[in-house]
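Take a look at this single chain, the form predicted on its own, given in structure tokens.
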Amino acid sequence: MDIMDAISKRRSVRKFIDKDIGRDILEKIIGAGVMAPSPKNMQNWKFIVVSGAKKGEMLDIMKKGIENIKTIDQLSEGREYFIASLEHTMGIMKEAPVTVFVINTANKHVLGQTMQEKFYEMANIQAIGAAIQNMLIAACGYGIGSLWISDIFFAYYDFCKWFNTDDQLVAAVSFGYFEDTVRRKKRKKLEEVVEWR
């Protein structure tokens, strides 16, 4: 597929099939995140793959995650919207054969309190954005479906202890293969978004 297609093709998907993805086709995704660019070529990355029956624990972390947001009052206002949207994202990472979280090595837990340490997390950020647009475009050439997930965020320092670090979780991505009946959200005009000087 043409790199340009593939971008174009590319979906958020939310409805999995019950299909394996092949180990080999999971590491070609992984191996064009590792791809990416990134600052001073550091690559301070970390891909865990869960999968099979590791799912479950996944899943009971998440379902912690909504209990720990009954107890937040700061989202007293919109907690009925935050627990239906952690339970959707739930059900689509049970639905999904694999969920990739990643990992940011050169960040802990607490964020930077100098110029230079903020500007390393941004730019250590970034980079883990372009690993996983890479492997959301080489997985639709593949034609396998993905979803980035930050729900996950929810039960953040339980999956940090799960995976046994104090490195920083950026994101999760569900993949798995999909009916081809997802449309294209709308996206805006060049001319909205783009100033040309």
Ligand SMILES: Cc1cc2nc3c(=O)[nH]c(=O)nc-3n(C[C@H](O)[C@H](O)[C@H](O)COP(=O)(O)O)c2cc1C
Given for the second form:
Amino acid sequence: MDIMDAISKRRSVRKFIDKDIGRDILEKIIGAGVMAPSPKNMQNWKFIVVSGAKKGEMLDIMKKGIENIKTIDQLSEGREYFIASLEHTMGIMKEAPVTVFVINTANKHVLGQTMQEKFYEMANIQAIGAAIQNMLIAACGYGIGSLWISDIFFAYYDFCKWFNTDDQLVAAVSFGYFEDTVRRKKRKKLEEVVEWR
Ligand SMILES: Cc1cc2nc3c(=O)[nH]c(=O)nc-3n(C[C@H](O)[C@H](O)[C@H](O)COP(=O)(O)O)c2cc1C
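Could you please show the structure of the form predicted together with the ligand, as a counterpart to the form predicted on its own just displayed?
And the full complex, kicking off with our chain again.
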């Protein structure tokens, strides 16, 4: 597939069909991820692949996270929509045969960093973003749909505990085969987002 074709064909898939993804293809997708650039080529990332019976544990953690959110009073505006959207993401993770969690192995999830640590953190997260985008594009090339997920943050510490890590959890990505009926979402016009100097 032509590169621009793959970039423009990629879209978030939220409905998967019941078909497993072979480990060989998953290794190719994650292999595309680790080809991404990273600050000083440090490759401060780790990919945790959750599938099969382990999905149950992952979903229990998500469910607990959502239940906790429901008890928070400050969530008044758009509360119903917000919780429904978290539950929707959890449903997608249930349907997807595979979800990959991506961890920044160079930064801890603690507050109060020095400026240098903060800069490194920002750079590491950018590299992980590049790795994730590579995985999405590679998956697209194999006819596999993907969804980049940050809703896992609502169960952040429980996921970190499950992974037995105090490194920083950055995102998750669900993967699965799908019916190719997902419409492409509109983008802002270039004039709106680019300033030429
Ligand atoms: C960092 C990031 C986090 C996201 N988190 C979620 C999520 O938790 N749940 C979800 O349904 N979509 C999530 N998305 C997908 C976006 O909603 C989607 O990319 C956006 O609407 C544009 O649609 P497209 O990907 O089909 O072009 C996320 C995307 C990014 C880049």
